[in-house]
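Consider the single chain below, provided in C-alpha cells and representing the form predicted alone.
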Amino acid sequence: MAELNFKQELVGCFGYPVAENPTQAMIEPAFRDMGLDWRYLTLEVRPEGLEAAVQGARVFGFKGFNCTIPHKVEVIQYLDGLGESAELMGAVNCVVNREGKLIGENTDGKGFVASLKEIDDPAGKSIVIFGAGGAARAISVEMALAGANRILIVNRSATRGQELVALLNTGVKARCPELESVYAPWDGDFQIPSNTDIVINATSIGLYPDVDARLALDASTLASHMIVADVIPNPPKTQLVKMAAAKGCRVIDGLKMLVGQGVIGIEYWTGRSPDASVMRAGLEAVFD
C-alpha cells in the first residue's frame, strides 16, 4: 500500500490590497501539472503585520512566498538574506525557504526581460520607466544587465527617482559602464521622447479596480517603433495597453511579465521548471 501523506507544502503572496492579485490562477495549474500536491495562498497582510507574517511562513514552513505592493522593499529587514539581483536593487519580491533561511530574490526583472526578449533584444536601446518603486527598481536593473544603454526614470517624486538613478549610476554601472540614466520630473503628460525605443509603466496605475485610470503621458509622442510594457496584470487590457496598441507599437502585457516571472518562482522553489503555456492558460481563463 502506497504511504499516505495528507500535507501539501505551501507558497502565497503577501500583499495589501491583494485581493485583485491574479497569481494564484497560474501558479496553482502549473503545480497540477508538475504532479505536486501543493497550494499557493492569496494573503492579506498589512504593513504593519508584515513582520508577525514572514515569522508565520517560518512556523508553518512555506516553501517560500511572493511579495507584492507595499512590501517588496520593507520585507527585506525580516530576511534572512538576499539574492545577488535583489541585493543589488533593493527589493524582493520572491522569497524562498533554502534549509529553513528565508532568503529574498527578485524576479520581476528577470520575468520582463524574457518576456521582452520574445520580440526584440533590449542590448542597446533607450527606455523609458514611469515609476522608482519595487517594479521599476527591478527591471531598471535587469534591462541594464541586459545591455540597455539608456535609462530615463521619470516619477512624480523627486527624491524617489534620483535614489533609483544613483542606484543604476554607481552599483550597477560598474557592471554595465556603458550605461546612462537620468531622472525626469513627471508634471503633466509626460512626452516620450523620439528616441526611446521601450515604454515601461512600472507603477500601479490601471490596477483593478482603478481600471479606468490613464498614465499621464502625451499619447501624441508615442510612435509605431516603440515597444510599450505595462506591468499591470489585472486588467491584462490597461488603458496604456489599449493607447498604445492604437499607435501601431507592440505591446507586451502585464500577463507575459507575471508568467515570466512565476516561471522562475516556482524554480526556485521546485527545483523543476513549469509549463509557461498551462500558467498563461490559467490567467487566460479568469479574465476571459
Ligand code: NDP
The other form holds:
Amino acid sequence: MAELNFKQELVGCFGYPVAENPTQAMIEPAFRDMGLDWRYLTLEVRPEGLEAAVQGARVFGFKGFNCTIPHKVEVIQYLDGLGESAELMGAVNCVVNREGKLIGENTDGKGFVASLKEIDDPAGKSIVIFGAGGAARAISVEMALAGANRILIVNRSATRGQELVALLNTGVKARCPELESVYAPWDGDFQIPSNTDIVINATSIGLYPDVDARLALDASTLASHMIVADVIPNPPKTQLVKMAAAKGCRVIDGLKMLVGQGVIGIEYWTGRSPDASVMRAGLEAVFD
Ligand code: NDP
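Which structure goes with the form predicted together with the ligand, now that we have seen the form predicted alone?
Below is the entire complex, every chain and molecule, led by the chain shown above.
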C-alpha cells in the first residue's frame, strides 16, 4: 500500500481586499496537472496583521506566497532578502521560501516580458508605456533589464510619471547604460511616435466594471508594425485590445501577463515548469 500523506504543501496570496483575486483559479489547476498535492490559499490579511501573517507563513512552512494590494511594499520589512528587480522596484509580489529564508521577488514585469518574448525580443526596442503605478514600474524596469533602450512614460499625474522616469534613469540605468527614459504629459489623445515598437497600457483603464473606459490615444498613430499590450486581465478584450487588433497590430492581453507571472511563481516555489495553457483555461473559466 502507498504511504499515506495528508499534509499538503502551502502557498497563497495575502491581500486586502482579496476575495475577488482570481489567482487560485489558475494556480491550483496547474498543481493538479503537475501531479502536486499543493494548495493555493486566498488569504485576507489586513494591514495591521501583515507581520503576524508573514510569521504564520514561516511557522506553517509555506513554500511562498503572493502579495497584492496593499502589501507589496510593506511586506519587505518582514522578509529576509530581495531579488534584483524587487530591490530596484521597491515592491514584492511573490515571496519564495529558499531553505527557510523568505526572499521577495517581483514577477509582474518578468511575466510580461516572458509573454512578450513569445512574439518578439524587447532588446533595442522603443517602448511607450501608459501609467506610472505598480504595474508600469514592474514592466518598465523589467523591459529595461531585458534590453529595451527607449522608454517613454505617459502618465496623468506628472509627479508620479517623473518619479518613475527618475528611477529608470538612475538605479536601473546603472545596470542598463543604453537606456534612455523620458516622461511625456498626457493631455488629450496621445499621439504614438511613429518609431515606437511596443505600446503598453499599464493603467487601470478598462478594468471591470468600467469596461467601456477609453484610453486617450490617437488611433490613427497606431501602426501595424507595433505590438500592443494591455495589463487589464478582466475583461481580456479591452477597447485598446480590440482597436489594436483592428489595426493589424500583434496583441498581448492582460491574461497573458497574469499567466506569465503565475508561471514564474510556480517555478520559484516548486522548481518545475507548469503548463501555461492549463493556467489560462482556469482563468478563462472564471472570467467567462
Ligand atoms: P496603481 O494604482 O499603482 O496605478 C494606476 C495607474 O493607472 C496610474 O498610473 C494612474 O495614473 C493610472 N490611471 C488610473 N485611472 C486613470 C484614468 N482614468 N486616466 C488616466 N490614468 C489613470 O495600479 P497598478 O499599477 O498596481 O495596476 C494597474 C492595473 O494593472 C490594474 O488594473 C491591475 O489589474 C493591472 N495589473 C495586471 C497584472 C496582470 O498580471 N495582468 C499585474 C498587475 C497589475 P495616476 O498616476 O495619474 O493616478
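Numbering follows the first chain given and starts at 1. In this text the structure is predicted, and so the values were computed from the model without any measurement.
Rigid-part membership, decided by the better superposition fit of each C-alpha, is shared by residue 200 and residue 133 in the motion between these two forms.
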